[in-house]
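Take a look at this single chain, the form predicted alone, given in structure tokens.
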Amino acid sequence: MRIIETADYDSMSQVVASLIAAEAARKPDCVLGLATGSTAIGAYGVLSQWYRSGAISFAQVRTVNLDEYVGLAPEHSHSYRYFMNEKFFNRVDIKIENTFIPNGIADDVEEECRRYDRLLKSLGGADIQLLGIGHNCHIAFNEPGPDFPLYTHKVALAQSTITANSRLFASQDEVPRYAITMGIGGIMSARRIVLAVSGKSKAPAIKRAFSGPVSPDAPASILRLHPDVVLVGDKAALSELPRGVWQW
């Protein structure tokens, strides 16, 4: 694993976007995994800048998302969809065809769900996956548990996630309590794997990731056995990390 310590969150986005941004350079119809949440907001700020500069196009990339909120239709307001296609899709040139988010209304999740690994698998995997991490070190929606879950499948969120998500939505109550996540087989399919990571707040969990056992009660711990890791953090979300054990 290596690690790019950067000073701030703004900083921290710019890394991330130049790692995607080179991605897509490499191979115009690579496919990019990516994530939602506050963490990815300012590098789909930048890449979205670099389009309408012409330095980079996304005409031929195609994306997977990590996940979606069960029950949430793809033009609500709070869905991971419309969050995508405001924040990023709908900034750029990339065919909304080409972009992959899994139904939060399909019918028949389980279904559902194995047809995104059948998705994901036609697509050969990600080049590059963007992650971000959970205060209780969930990656994607994959929760602290007995394993490490292979496939995309429907979790059911653990509180201290129910409860972070709620600065997004009116109320607690009104946060989903189902969402559907690829799962860390998916993830590990990913030829690179890039954590974005910014806050004090986060160290505690960046810290029982990469210093602690590898173990489905920590699973951003799984990425340490992965072959190509970036983690790119501001100061203070790797100010809790042990310096000399991963390459800076």
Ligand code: GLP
Second form
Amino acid sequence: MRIIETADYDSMSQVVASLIAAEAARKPDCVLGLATGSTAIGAYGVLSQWYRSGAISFAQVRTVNLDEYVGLAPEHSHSYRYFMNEKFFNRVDIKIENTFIPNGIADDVEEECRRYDRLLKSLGGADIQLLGIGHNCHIAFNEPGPDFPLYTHKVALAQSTITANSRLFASQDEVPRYAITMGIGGIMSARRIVLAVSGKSKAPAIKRAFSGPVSPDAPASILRLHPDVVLVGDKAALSELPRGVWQW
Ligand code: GLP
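The block above covers the form predicted alone; next, return the form predicted in complex with this ligand.
Full complex below, order starting with the chain above.
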């Protein structure tokens, strides 16, 4: 694992954007695995700016997103499809038909999960997968549980996730209780994983994931078994990482 510590959120966003831009430059038709959440917004802003200045193109890029709320249509302003269109896709030259996100309003959610895994396989997995982390160490919407779910699946959101994400909704009651999420197998199949993290509130999750045991009660801990992980965090988020971890 490589750890890149930055001074603050903005410099973390610059580093994350550089890693993604480097992949798109190296392989113009690369598959980018993308994430939603406040942590990623800055990096999408930087990438959009670099596109506008002519430094980078996404014309041939394909994207696969990690997750979507069950019950929210793509046009819903709190859906992850809406988020991605607003924060990134509509701001660059990517072809919208090359962007993939689970369908939160599929009639048959089980079949939608299978379809998403087939799609991921047909794309050959992500070349680079961007991740954030939840306060409870979830990645995508893989919540702490008895095992590491391998495949795309429907998940009941943990109460702490509902509470954390309610800041974006009018009230906690409006937060969907279920989501479709890529499984741990799909995430781990990416050639490189970039975990972005910012702020003091995430420091305990980072400490748990990278210095406690690898176990499904902290889903992000599985990342330690991946051969190419880059943890990009600001000082505050990395402040509780024990010394030994820095020497990996
Ligand atoms: C959400 C998403 C995750 C994201 C995480 C952190 O629930 N499903 O993919 O990484 O929570 O979000 P934020 O960056 O807003 O803290």
